[in-house]
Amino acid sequence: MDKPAIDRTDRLSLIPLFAGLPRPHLEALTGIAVPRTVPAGRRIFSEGEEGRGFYAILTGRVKIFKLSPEGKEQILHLFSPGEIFGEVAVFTGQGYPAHAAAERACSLLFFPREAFVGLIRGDASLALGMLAVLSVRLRRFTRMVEDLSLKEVPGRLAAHLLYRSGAEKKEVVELDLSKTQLAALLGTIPETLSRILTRMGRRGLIRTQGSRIAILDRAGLETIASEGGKLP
């Protein structure tokens, strides 16, 4: 049996565009919400496809892609629990900038452009979150085209692995990716990655255990993101 309604109120509340609206607003969101499951490597939408809404994660976790003309996979981000995707469409009115696929099996909201749109007109907050949400994007987007065109692949990794590590400067970074989900991350390809590892592990930056990293010399991995070039 499907569970209230009320309970994905409660869980729109938990979404950072949605955080603070109130309770009246959250449950008009709902309204206009399509629930949808996707299973694990099933194509959410295509580049250029019409952008008739976007998705909030509850489940799962989606892949942002492009592809090359010879097929090859670039990631441009992973979405996880609590996260949007595809709200380009809500403003543009145009296709998908890329393609969205679920990396692991996923529960999704969907909410139709129209309708949303409707919602925002009534309410200039949901506007105000959005635009909050788009700002931040812009700046992952712009540092990720910086890393790509002007860091060797040293200083692509050592700057995901900081990244990682977040704010509270984890000692032991989870790596939830194979390599070649990483790889593709940062632009490269898993034998190159795993080469770099290696070096960085020998030269007493990192040390890896399986798909835990633990960062031996913070320093050291500073410096090569900062100055983004080869291993010394």
Contents of the next structure:
There are 2 protein chains.
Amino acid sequence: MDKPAIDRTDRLSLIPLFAGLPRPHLEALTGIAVPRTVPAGRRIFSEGEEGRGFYAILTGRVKIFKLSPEGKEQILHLFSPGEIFGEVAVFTGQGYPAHAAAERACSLLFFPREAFVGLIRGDASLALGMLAVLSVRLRRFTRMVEDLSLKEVPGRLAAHLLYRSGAEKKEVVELDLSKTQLAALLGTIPETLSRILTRMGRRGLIRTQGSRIAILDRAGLETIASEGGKLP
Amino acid sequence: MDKPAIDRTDRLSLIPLFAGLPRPHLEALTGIAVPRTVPAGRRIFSEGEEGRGFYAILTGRVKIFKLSPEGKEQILHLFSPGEIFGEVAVFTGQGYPAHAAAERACSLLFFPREAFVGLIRGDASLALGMLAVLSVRLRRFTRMVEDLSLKEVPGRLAAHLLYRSGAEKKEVVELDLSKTQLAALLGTIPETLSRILTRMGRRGLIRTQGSRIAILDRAGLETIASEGGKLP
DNA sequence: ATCGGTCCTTGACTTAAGTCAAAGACGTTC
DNA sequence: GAACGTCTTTGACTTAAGTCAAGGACCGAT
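And the form predicted together with the DNA, for comparison with the form predicted on its own?
Whole complex next, starting from this chain.
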């Protein structure tokens, strides 16, 4: 027979947002968290729906996205275990600003709004953690807006590949998402992405094998990512 | 002879972020705030610059923007008195994520990072206010990303006009910015904006007279804003 | 009133990227 | 291993929007 209360509190401390919190606070959070599992593909919430709380991901992956009237999808975020989502609705008190769906089967924790705000109201360190999360997100959006309006698709793709190659400058980037999804993330469509990958391949910048992309000419990609970025 | 400490505290309470705070907290904030005036056009900080703190606007207007390598400008925000900016750098501890410049002559208050974080650390209500501000901003960006990637320029313009017409459904929108700036805000260029305004005029959707735009066919604009939005 | 500047508009052209359609690759299931 | 579905690639075409360049309007200053 296990002791679920303790297990659950331990799991909470794996979420970076809560990582530094003292034990009693973690236990209080455990008290308000509601576990929820979601099968792959299932919608978690929809844009405009009343925001009753936010979620933390224990396992799986969640996609946050917008849809155009014609059905084109713009992915705003892809969240992995340890990350939270839906928190904007908690502090604005309005509906969720976008759709959320399980990319893969997920196990989540749901934090109801009222209860969570109650905790945060008395705990500035929890609030500070939340501020850090929102700030990082805001910073990412700033870049995203810049990319969408100032860069063309090759520039966005180059920037994205370099980003995923990371500070360790990995030679090979393993895409853990379909090219269709990558297109949605870059604000374009699969056909365009495919063409640009081909062109980059021809120019000797990259070599793609399935979902694996080898970076052959890092400097070239950097040029494309920062300067306008034509590839003739 | 006046009592500057009190005047300054009163001014602080005009900033919505601080509005609900109890007197002692306001005085603490006054203690760390550094007044600064900036002439029209002057840069306040640049992208990447170390973020030593954030600003609140007392008078004037501030533009937050990104620049493409070719010099095209994407305006991210236009801030007015009572609003704050540069706060993301405070919580991420990294450089400012975009440029800031005074649109008009400004009088600002500067809140140095360390001191402000010290205050917030002990005051969850101040932190909650900050969370609300960031959440609203995040929500706006969500819409901006959606617009940029899923809507064409006529759709963005229509949405913007309706937004400015407000809930009161004002018949006439008075632009308090140049059309060049409006273009930058919509993620396009003045020529394109000009053409679309003309087309909308021809279609009987709006009538423009200088910086004043009359909304003639609200329903038509709503269609363009929400559905793809062709205007033949 | 006239000059000079900046902003705005218009036209002709170019181009990036989206649409539509079809064929190829890949993996899964029966 | 054949058949199905989904994802990906490719081609031909269309189109929205950017570039370049030239006028025109507007405004403040002389």
